[in-house]
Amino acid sequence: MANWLEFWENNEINWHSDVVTQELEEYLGLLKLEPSDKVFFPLCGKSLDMIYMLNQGFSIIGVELSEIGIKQFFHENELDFTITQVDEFDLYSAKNIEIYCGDFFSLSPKHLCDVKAVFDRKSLIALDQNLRQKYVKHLNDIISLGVRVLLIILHYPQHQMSGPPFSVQKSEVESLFSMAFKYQELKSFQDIENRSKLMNAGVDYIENAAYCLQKVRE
């Protein structure tokens, strides 16, 4: 995570998408949400997926290490916000959205009170292999039983590019989540959005997979 702030400072944010994630629109119903339910976006950046979910009538909780990304999110979407101190975080708040500025690993269950679902589009694949197990364990620790997760992973020959984004194989998803989550693979698909970016880096192929998970054990 050490380079994350540098990426934002240098505007090297190739992972950011200017469109809503198709799989979020396609599989939103699997999250079993009710109007005004809270959805958690880990490592949220300035994702437009948060705006999409706000427009669907849900409330958003995010966490992002870079204040640059958070401020860009609010300014670019013309959202007035306030900043308050909550524990070690600066909390950026607007109507139905709160984004904690700080370290994901410093979140506790009280920060995610009443969260009903998680959308992980860019988080797991933003972390190298040494951090992914820690990430999943902490996510399990801070969400409640029954919370559903919509997860999108990216797979390519890791030896051909250093990342981020990092390659995560399907077998690793099973290894990381099977102890506390039940899960269903929804589909595998070619990653059109990142195809040119990664192909330019010299990888032979890019494949994504979407999963729906639910926490069933502590």
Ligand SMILES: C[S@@+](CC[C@H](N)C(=O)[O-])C[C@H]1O[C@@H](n2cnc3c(N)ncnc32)[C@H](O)[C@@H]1O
The other form holds:
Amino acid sequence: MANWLEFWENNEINWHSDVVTQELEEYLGLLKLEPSDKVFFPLCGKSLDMIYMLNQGFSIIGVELSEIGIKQFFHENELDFTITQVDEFDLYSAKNIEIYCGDFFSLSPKHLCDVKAVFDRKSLIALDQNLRQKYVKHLNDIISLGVRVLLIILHYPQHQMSGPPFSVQKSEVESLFSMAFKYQELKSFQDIENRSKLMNAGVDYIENAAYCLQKVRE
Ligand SMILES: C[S@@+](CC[C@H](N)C(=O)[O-])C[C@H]1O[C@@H](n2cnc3c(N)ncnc32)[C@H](O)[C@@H]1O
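To complete the pair, please output the form predicted together with the ligand; the form predicted alone was given just before.
The next block holds the full complex; its first chain is the one shown before.
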């Protein structure tokens, strides 16, 4: 299993992008958010997509294992923060943003009170196949009915490189989510930005796909 804390300690964070995810800008409207609605970023790292959403007037909740990553996020974006203890988490808070430092799988619905949408980029695909099913089940357990999810996955010949990031097939998205979510594939696209590990591995192809999902069943 990936040792995420070690990646952060060694600054091996080549998944981090210095630009906002284009598909978030492109498909934000599909999330049907009202001003100041709360958006959840699972396995958030120090993603600048959170800053983009803050600047659009939304509130953010994130969860991230690494204290280093969270502190870098607040320092690099010049946000003053406080730390409080909430259950087993350290909760880092600034205006309109809260990031739980700890394990996604320890979150419960009370931690995501009022969340209206989820943005998952490089979160599902950060997990190996055994964990992906557990991740989707847990996500389903902690969000409310009606919540929409904007999901971006990555697909490449898995036998040519070991993850993370892991390759997720479209058929897997369907089998993971179809029990409780209605879903729509938005587009497939090529994205070589920040994919040096994949490029170095010389994989035959890299394809991304974006989905809009909505929780419609418990
Ligand atoms: C590939 S990175 C992606 C980060 C972010 N989504 C982005 O787009 O930059 C995956 C992140 O998930 C965090 N992570 C992995 N497992 C986790 C878990 N069980 N709970 C919380 N965070 C986790 C890692 O520390 C890492 O920062």
